[in-house]
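Take a look at this one chain, the form predicted alone, written out in structure tokens.
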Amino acid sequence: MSFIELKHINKKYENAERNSVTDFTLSIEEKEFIAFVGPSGCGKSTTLRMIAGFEDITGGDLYIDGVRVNETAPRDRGIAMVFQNYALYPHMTVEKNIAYGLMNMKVPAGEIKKKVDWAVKILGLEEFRYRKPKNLSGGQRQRVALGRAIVKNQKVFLMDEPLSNLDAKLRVSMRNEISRLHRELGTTTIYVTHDQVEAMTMADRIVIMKEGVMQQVGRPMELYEHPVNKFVAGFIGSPQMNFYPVVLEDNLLKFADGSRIAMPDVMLERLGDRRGEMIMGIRGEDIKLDEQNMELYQKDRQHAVVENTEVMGNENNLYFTFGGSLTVARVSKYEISQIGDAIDFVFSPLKMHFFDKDTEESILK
């Protein structure tokens, strides 16, 4: 049995029409970093709260370290939790906030001091040790909340969108901080976020949820390169994958505006005998404007007019209409185009994704 086992977990609130979480089954190994990700209301925080014991489980079984804990009190599950709102005591200093949980656990004073000293040092809070929360920045408050969790030396860390109140620069810094702590402490961590960038950069595996149902579980690049359905394909990656309603006849892929692309044999093999209407998806970086790709796929060269641009510094995003859909191409910073420019481009055919037009499930073998 894995370190944490969720077996057919369901959650339905009283008087609710449908489950908030449905048939959630997942095995988590010791020392793994798992991210639950999905849009607001998808059930990720509810699942985390069931693991913590803050929400009752309607159906299914939860095991931690081989013990069924469905009815076990939160304090007895061997977990430490970091919340979105920090939940610091405003009248206590940094060191007292960190020490408070240990004091409630009746840990000897000498050991408390040793643990607090360690946490303050590892989190870079030495100069803020005697400050109260009102005199700390958002990032410093979040480090205090992390310190309160790590000193308890629990088997599992649960983190519920801990960085959502921070600005963009601080989020990057704290992502690195949490990743470093995980490597050093080796504590099994479950991290909830709506930010797919956080999930991609931090987690060993990602669980993608939609409307209470698990869509796919896998390593970040596995989800990025082999999404099982259109929802996963569109959720993972920034900018979002481009999608087009298409018709495949023999080896020709036909778009809504009449554009056509000849499909290579290797893609036809992966599609098997599937023909007719479907959805094609392709990521922005697989739309090419450079001469080498233009020459390679010259028979399938397409044309468009740039409608908007985003200069990102290290790259540019070009927006235009193609195949009846708004399209974004992610290109090199050296490939500069202005609004109104006519451009030629090609798709990398081996990077295309195909989904059933009704079920939106991937149809590639």
The other form holds:
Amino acid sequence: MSFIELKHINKKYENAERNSVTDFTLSIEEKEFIAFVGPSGCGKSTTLRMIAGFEDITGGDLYIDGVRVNETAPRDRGIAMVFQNYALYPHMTVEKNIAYGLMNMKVPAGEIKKKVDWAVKILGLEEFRYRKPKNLSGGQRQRVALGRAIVKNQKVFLMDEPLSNLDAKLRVSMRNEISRLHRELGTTTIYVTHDQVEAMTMADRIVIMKEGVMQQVGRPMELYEHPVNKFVAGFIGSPQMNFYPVVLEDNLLKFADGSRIAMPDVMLERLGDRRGEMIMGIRGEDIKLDEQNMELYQKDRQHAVVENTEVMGNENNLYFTFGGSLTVARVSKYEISQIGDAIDFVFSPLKMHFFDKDTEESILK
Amino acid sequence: MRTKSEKRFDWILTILLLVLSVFFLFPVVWMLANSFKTDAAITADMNTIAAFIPPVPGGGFFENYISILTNTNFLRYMLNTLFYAAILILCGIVVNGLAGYALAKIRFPFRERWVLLILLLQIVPMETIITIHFLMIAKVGLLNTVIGYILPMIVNPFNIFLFRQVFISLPDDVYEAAQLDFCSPVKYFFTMVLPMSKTVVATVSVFTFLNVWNDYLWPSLVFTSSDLLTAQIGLNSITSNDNTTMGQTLAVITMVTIPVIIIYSLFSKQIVEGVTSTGSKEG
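Having seen the form predicted alone, the form predicted together with the partner chain:
Expanding to the full complex; the earlier chain stays at the top.
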């Protein structure tokens, strides 16, 4: 049995029409860092709160370290949690906030001091240890919340969108800090976020959820390169994957605007005998404007007019309409185009994704 | 930015309020000034500006106060009242606070109806139910006891409502964090909820103190022993005594009034915050 087992977990709130979480099954190994990701209302926080014990489990079984904990009180589940709004005790100093749990656990004073010293040092909070939360910045508060979680030596860390209240720069540094802490402490961590970048950069495995249903679980690059459905493909990656309604006839891929691309045999093989209407998806970085690729796929060269550009510094995003859909191409910073420029481009045919037009499930083998 | 006309309006309003406050202060100043005088001096100064000016401090300046404190039980009555107020503040915070917490944070059937019912209780005047209180206390043999005086005064619908309104805005995740920090619900109430709601605790304490300090009817019914009487009853018995001089009467009234003024001055900010914050849902 894995360290944490969620077996067919369901959650239905009183008077709700549908389940908030449906048939959620997942095994989490010890020391693993797993991220639950999905849009608002997808059930990721509800699942985390069921693991914490703050929400009742309507159906299914939850095991932590081999023990079924469905009816166990939160304090007895061996978990520590970091909340989105920090949930610090406003009338206590940083030191007291961190020590409070240990004091209630009746840990000897000397040991509490040692642990608090260690936590404030590891989190860079030495100079703030006698301050109250209202006198700390968002990042410092989040570090106190982390400190409160790490001193208790619990089996599992649960983090509920801990960085969502921080500004972009601080979020990046806290991301690194949490990853470093996880490497150093090796505590099994479940991290909830709606930010796929956080999930991609921090997690060993990612669980993608939509409307209470797990869509896919896997390593970050596995989800990026082999999404099981259009939702996962669209959710992971920035800018979002481009989607086109297409018709595949023999080896010709026909777009809504009449454009055509000849499909290579490898892709046809992966599509088996699937032909007809489907959805094609391709990531921005797999739309090529460079000479080398242009020569390679000479016959399938396409044309468009740039409608908008986003200069990111290290790369550029070009927006144009193709195949009846707004398309974004992610190109290198050296490929400079202006709004109104006519451009030629090709798709990397081996990087295309295909989805059933009705079920939106991937149809690539 | 405020415009010129808005600033002018502020000035006019400030001056108007200052004049009004001086107008309301006159009786207090008169009382204070005359409490240091003999009856002859009070009569002589009547209808002159000297009525508002205290005598020059010297021998016999505090004569009225000293005679009241030494010749009557008034000091005892004041200390009694302070003692009752202290107990009622403590019990009131615990009982009304717990009720307010339950109504704010614990889910149970008809919770909102209960809140409404408690609010409705607030419109029932104390005088209409005081006979029932008296009969109950008499039936259980608690007349002329401190417990008999305190028991019916602990539960206060208005204080429950104040607590509830403030507790509603306390973030739930702090409770969840405390649970994971091995904090029991009772400990959470005393070590987290109350310290996080200092303003409303201060407001309720002040209101309770003023209630007890100014209460006349209930202690006059419950207490018969002079050892247990409160300041207001003491004030009445001293001032209605024919041997009490006008100066002594004013000294007693001053002693009864001053704690109220001090409490209001010290806690006016908390009272305003406490009452105004009850409409806020900001976490």
